[in-house]
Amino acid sequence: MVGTPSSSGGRPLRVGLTGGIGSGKTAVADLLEAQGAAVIDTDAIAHALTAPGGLAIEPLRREFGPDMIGADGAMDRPRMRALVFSDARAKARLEALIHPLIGQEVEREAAARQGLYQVFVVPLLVESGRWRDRVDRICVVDCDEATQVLRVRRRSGLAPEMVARIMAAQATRAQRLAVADDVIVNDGQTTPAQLAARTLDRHRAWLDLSALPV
């Protein structure tokens, strides 16, 4: 499902991008928005949402109760994490929340903001099964299992067994894989500068799709 602006009533190239936790999904996004391209990052709209003062605040207070409602105001994220991964009723219910309000922004930025074409970045691409056709193409930033919990790890600092419940929730790297348009690779060999030239063709692939000079 290749669009071009003339074929798509004259909007933008439009990018899913997605790819299991630690996977790299936001250097690419970074490295994509430095070449000019207009990134909706799904993953930072939801902080936003649940930072203090955020949209998501009161109706998450309301919901779950202010033990949810961190002192600072914004929405205690270790706590809730680890709910919604041990209870898929408290799950449902937050993306029943909060999904609308993500939704939302999304459109809101997507009509504001300009670029030689945009990128959705969207952890949950493939598990929501919502983005198909709201994309032209699909992009999956490919690693494996090991190497993610090992970012994770490295990043967060999260137990084992939690970021095994989290993957566990995810698509696996076989599903992610089997809607592809286009694969950047970035496992636990990829240097940063193969990174950035292996996004820099999928890039230029793009811009080609759009009818646009490089």
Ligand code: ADP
The other form holds:
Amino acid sequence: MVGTPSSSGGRPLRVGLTGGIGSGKTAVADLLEAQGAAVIDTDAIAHALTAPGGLAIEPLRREFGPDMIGADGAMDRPRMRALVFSDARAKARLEALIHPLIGQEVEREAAARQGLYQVFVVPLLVESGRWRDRVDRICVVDCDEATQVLRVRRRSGLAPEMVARIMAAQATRAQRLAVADDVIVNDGQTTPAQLAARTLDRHRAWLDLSALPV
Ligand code: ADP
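Write the structure block of the form predicted in complex with adenosine-5'-diphosphate for the protein whose form predicted alone appears above.
Below: every chain and molecule of the assembly, starting with the one above.
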């Protein structure tokens, strides 16, 4: 654990919530939000930045040219995906452009919505390296790979090879668990009621930490 509210000037406790695709991050975040946590979803922020009229659109047009912006005014996602998949330098340029904007928006939302404590949903928290210092605790939603594949296929109808490709580009289960302060197990044996109970358990622990004297 990097810090507590008492060591950080009384701001709300910050929990970074992560886990592989299909692990159950969204399910956990929804449960925590219902308990009064402020949930800040970095994927939603990235999406809004690259939607029509988003803050990243003009910088993207300048950096990558007008072809990367679709007729609807949003970033042309399939085109950008194809470019960064084949060109590591383009990927680095995109990240250099987008990450500071995401950081800005995250801080703006965090300042606007304190909640009982704050939960930052960051799918690639372990991979990105820049989140460790921004949060007080890292919570991993832990799931076996076979269940991840099943859930994602059920949710989105993606082909198993596609799910496998996405998972291969993410940290492994062991890498995530190695940096976790808290773990919520949501594997193939976990019922929704068990997930809710485990999440509530963490919620109570974070409330206790939030109540530490300043
Ligand atoms: P993530 O946000 O990590 O990609 P989600 O929370 O969207 O994962 O969960 C993936 C899918 O699996 C969703 O359709 C969700 O409803 C379902 N799911 C998650 N946990 C469970 C569980 N314990 N039992 C049954 N279905 C689950």
